[in-house]
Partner chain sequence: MNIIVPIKQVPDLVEELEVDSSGKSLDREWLKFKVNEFDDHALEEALLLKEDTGGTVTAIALDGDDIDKALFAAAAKGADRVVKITGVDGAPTNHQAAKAFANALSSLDYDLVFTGVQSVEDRDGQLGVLLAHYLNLPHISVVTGVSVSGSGVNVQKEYGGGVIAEFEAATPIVLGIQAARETPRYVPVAKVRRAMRSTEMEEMTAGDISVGAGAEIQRMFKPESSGSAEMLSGSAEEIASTLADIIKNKM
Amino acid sequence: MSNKIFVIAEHLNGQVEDITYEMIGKAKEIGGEVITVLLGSGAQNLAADFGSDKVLYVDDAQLANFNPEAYCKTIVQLCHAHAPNIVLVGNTSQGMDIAAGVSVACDMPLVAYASDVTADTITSQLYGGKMSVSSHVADGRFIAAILAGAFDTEAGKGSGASIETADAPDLTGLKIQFKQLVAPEGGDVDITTQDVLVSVGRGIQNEDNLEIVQALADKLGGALSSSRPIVDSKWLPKTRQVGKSGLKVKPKVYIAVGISGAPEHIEGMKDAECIIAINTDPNAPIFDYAHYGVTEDLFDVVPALTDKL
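With the form predicted alone in mind, please provide coordinates for the chain only.
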């Protein structure tokens, strides 16, 4: 077996996503030759701080913006040429757009929602992180879709990785064409710039109860944010959503009120300096990331905190 590990780099608007460094760090821990696969157009400079052994860079105009069809064809060609035994992709919208196609084309089993990986075993989260399952791969050949926030970003950074260029496959006649990137609309509050965020989840039960959480945010001089269910219910605008399909935030204090801690939400707030969780479920995944927590009813705790302040 080749004992090579491919890490599929993610980048957007000239910025490398943290999940790339997380996967590089984990790949180095697993052992073997770690090869970061970087696709783009004029994007070689993004590889400057990859801590892998090598970077495989493919430059093509059709790869300038993310296109799942073009990315999948290119990665499949590289896998056939270099025969990695492990391929790590992000369990993100980009990663999952290409993982299944690569899995089928390269005859490699795919395990998603991975929170840990060894040379032959993948640990996955199910039911929003409430259950973990281990999958053993007999021959050590697999694709793992890694949950953002599962590993340390700094472990994947470094310098001196050799850069090897590779040719793109024939990308003419693609059925999928990139048209434009639509940025989210601006809102009344930019939650990405706030020092204090009080974030609310489905535990708040109904829209009228948002008032007590807003009162706490006001006392702290912070802003109100939320998990996705609150936005889906249209109780708060999309610009207040924290998570994979919302915004990534890094406040000094992040208070999670009635939020269980699904991987998609954790991805958006895991880098907060201080995380405080309020949830009646002691097994809620949010407590795996919280620095402080309480398992009492939010309707008792939040007003009491506000009164004290």
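Having gone through the form predicted alone, I am curious about the other one (the form predicted together with the partner chain); can you provide its structure?
The next block holds one chain only.
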């Protein structure tokens, strides 16, 4: 059976997101006819470097910006019309709104948090990256929501994909209307330009303890960043968050303090030049990405390190 693979392209502010190329590259590896699905308004040029066999492009004013309802409706219609056996979508803010809708409407098994995919087997990272699960789909018909950063972007780039346009479904009377995009407020510190980041996670236990890591960051002339729970708890501003819904950083030195290393966090920091992880749990996934690991208590090691510098 030859595969027909849909890759759902993702774009924001006129820029194609890397996850799109990562998925195209993976789809080509799986084999079959790779069709990138692009939705937008006057956005056909975004497909110029898609390395897929074909691009299915739908143009509609309601698709100019991502709208969960309009995008879902359109992609479900395309899935009904073209009957792909595999659909790859990002396990991202946009992709999450699409994947489950297609799963229910087209009765296709969905596997999320996917870090690898073959024609019939999907590997997911669950429990904050502490367990892997391989799922099998006998008839090879499924949707996989792919973790950003799991695959190479270059493998998905190319040129010469034929572009076929498709009509949008009736998008009048939508219950959700897109209003605007709001850029993040500038912070006091831009963590993406720092040479040294001391990044703090749940292991710091409470807000008062931030002093300890701030002291280390100050001594190193670097800045304090964090994983998501710290920002959700309002201990640090959003501008300090590293990871999926935060920022991607590439400092020379990244010191992860009390961070377990969920896939969402890893996505934002794995390219740092030197990663040092301090976490009392020897099984924490962060140690798979760190260059140096410490399992001693952060409350002993961090102040001692600050003193030595």
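Here the rigid core means the biggest group of C-alpha atoms that line up within 1.5 Å when the two forms are laid on top of each other. Nothing here was measured: the structure is a model prediction, and the numbers come from that model. Numbering follows the first chain given and starts at 1.
A displacement of 2 angstroms or greater separates the C-alpha positions of Gln194 between the two forms, with the rigid core held in common.
Relative to the superposed rigid core, the position of the CA of Lys219 differs between the two forms by 2 Å or more. Annotation: Cα of Lys28 displaced by less than 2 Å between the two forms, core superposition. Once the core is aligned between the two forms, the alpha carbon position of Val294 differs by 5.6 Å; this is the C-alpha shift at that site.
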